[in-house]
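Next comes just one chain, in structure tokens: the form predicted on its own.
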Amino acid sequence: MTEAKTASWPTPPAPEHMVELRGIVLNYHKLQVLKGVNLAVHKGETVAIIGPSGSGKTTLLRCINYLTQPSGGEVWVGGHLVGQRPVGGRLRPAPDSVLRRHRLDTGMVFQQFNLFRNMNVLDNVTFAPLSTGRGSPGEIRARALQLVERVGLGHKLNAFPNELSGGQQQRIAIARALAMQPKVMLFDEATSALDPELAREVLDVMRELAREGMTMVVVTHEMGFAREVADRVVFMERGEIALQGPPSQVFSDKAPDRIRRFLQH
């Protein structure tokens, strides 16, 4: 991370917001991948980052559970100054203790399920959270007994991955996200991977989450759920965020001619 100077601690962000981004900049040697974004969501709120490839989104979406560490910028989750601290008047790279609890308010699923190919389902679930300590033994399988039957797999407890189908393994992936009690909830692209009869069934998951008032920000080509789904679509575009709003009116006539672009592909 390139130290910044500051006079003092950084002015915490406003208490309904969840999630804040302020000027993340991310460099690859020459090229500059992200350019200063900033970026709030509201607790309870869904925002859905969309855009074409190479945009940034997925770098953006990494850079908040510091998966991939901004070159430039502050991230805050859940009150908290992640990745860094100011030492001497500037900010410096967190130790990874302090890293390590801050990526336990946020849960991620990646395009890929990721799953323990040698664990069943409830050890996958359980796994994590019982690694870190949140929560008694009982309180853990508890929650996780419960998840799984939340996305609909209660029947599964004891299938290994190979035993499941796409779509299933990525509920059990979303559960498992969910059995550290995350503040937040980030998806990469979840049903890429999926035929549309699989993805369906992630997205009908995600829509719940979204009905209970989790926090989400998804990255995702689909545009059917950010139209349907999230309270804010953020379209991206060369590293930068090109507009944002409502998806009344990202996906209205009245768009700019490139998101319309865009979207009629």
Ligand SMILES: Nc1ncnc2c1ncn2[C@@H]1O[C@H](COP(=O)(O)OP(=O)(O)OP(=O)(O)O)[C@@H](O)[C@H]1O
Second form
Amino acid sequence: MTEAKTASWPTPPAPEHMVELRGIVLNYHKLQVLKGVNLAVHKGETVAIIGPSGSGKTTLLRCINYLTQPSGGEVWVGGHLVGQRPVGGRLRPAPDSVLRRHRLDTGMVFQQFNLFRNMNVLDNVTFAPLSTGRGSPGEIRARALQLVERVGLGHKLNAFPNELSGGQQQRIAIARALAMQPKVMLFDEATSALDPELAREVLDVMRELAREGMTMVVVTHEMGFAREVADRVVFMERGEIALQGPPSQVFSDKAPDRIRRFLQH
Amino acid sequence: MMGFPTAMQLFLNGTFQALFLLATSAGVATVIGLVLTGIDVIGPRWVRWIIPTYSWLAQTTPPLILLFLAFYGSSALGWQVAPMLAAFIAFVFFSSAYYYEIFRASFAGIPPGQFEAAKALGVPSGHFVARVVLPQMLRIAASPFVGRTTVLFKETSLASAISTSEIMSVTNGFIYAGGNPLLYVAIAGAIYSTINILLIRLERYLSKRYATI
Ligand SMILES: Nc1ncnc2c1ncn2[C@@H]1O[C@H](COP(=O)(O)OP(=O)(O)OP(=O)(O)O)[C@@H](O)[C@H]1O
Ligand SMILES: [Mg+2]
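Next, report the structure of the form predicted together with this ligand; the form predicted on its own has already been given.
Following is the full complex, with the preceding chain placed first.
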């Protein structure tokens, strides 16, 4: 009896682990896209995920906030199990209302920005906190103004997304995610749709965020960013973590051949 | 021959009847079209073929046949349905399908990444639909919606076939009574075009006003 209970009652991760992935498996039909990935991200740590196209980087990132539901394994964020909850001594998929609460701990930034097209900058940033009651309207507005200022767009409060450059839209998307006061920020190729010049202004915001101690998981093709900003680089290959370590190690001449080959192009 | 004031009164009344038929049937059909879109998007699987089948039927059957079905069909079944009510039922039946198609297409036109963004932010779906999905849908739908509504307004003339007293019935009345057909048809035509031009103008104005979306 007690044994059955401990078996279905996973133990929470160590408190310094802001994100912990345990044995994440994901199958699309016959294709196994993630093959039991384990990864722990510490509080305040910035982890860069790199690897060839199709290796499962996006899929892994989306498992962290359950935009993609893993076929197996556990996702822990901020000490809470995500997407599952105990029902009658067993873990069951959480209903939408619960999942929505779980997602409050994570903010996500997408390659295509995905701003709400019918809302101006201020409304984009305040909409989610207002509709989920993250503070009083006054507080939410004050925080939004501060965030928009911080990403350098204080003069664009009333602009609509189609009046902004890609780089500006992405910075607003970051502010929008931060307005929910998440514990972790997830970035999926946040600069891939941008010209180098515009990418730089977004990377600067991300760098600043990392410096201020935000926990970040960053899927990126920007090796310069991974090298300079990440505390740890995770190299994925065919649904598995092939190698991870500090940038100095992953980007060194002594890294395994296939990583050096990947980095060469 | 009737005097000018009476003739004008009859035409005014006919216009009022036609507009009333248009407003009620377009209003109800809009709501049904939106509900069908909602069901189609989030409803159970089996409705996924019922709605398109209904829509196809409603759009391919000539409106006049639907009108006769509603009017003579109901009296054959023993219900006395007033001509206006029969027209209303027939118009709602087929325009719901057209409006559904318009809303369905405009829903599909919303850039999809926003759905994921809202999910990731933990926004409740009701708020998201009310504040993001519907406004964008209506913006995309505005022009085809008004286009279809102007057609519907012209189709109200078909209701003259079941002796309502809208514009075309009034016109027929004058012609049968020996009036100059060209004159009365021209008057009717002018009424339809004027009102449709106003509808289109209104859409242009609103589209410009909300152009940033
Ligand atoms: N919805 C899906 N249905 C089926 N297969 C999918 C789906 N999403 C991803 N895949 C497959 O899963 C694998 C991993 O995809 P993923 O997008 O995670 O790769 P990635 O590392 O992010 O690649 P990229 O660098 O090109 O963005 C690929 O083989 C992809 O084809
Ligand atoms: Mg990807």
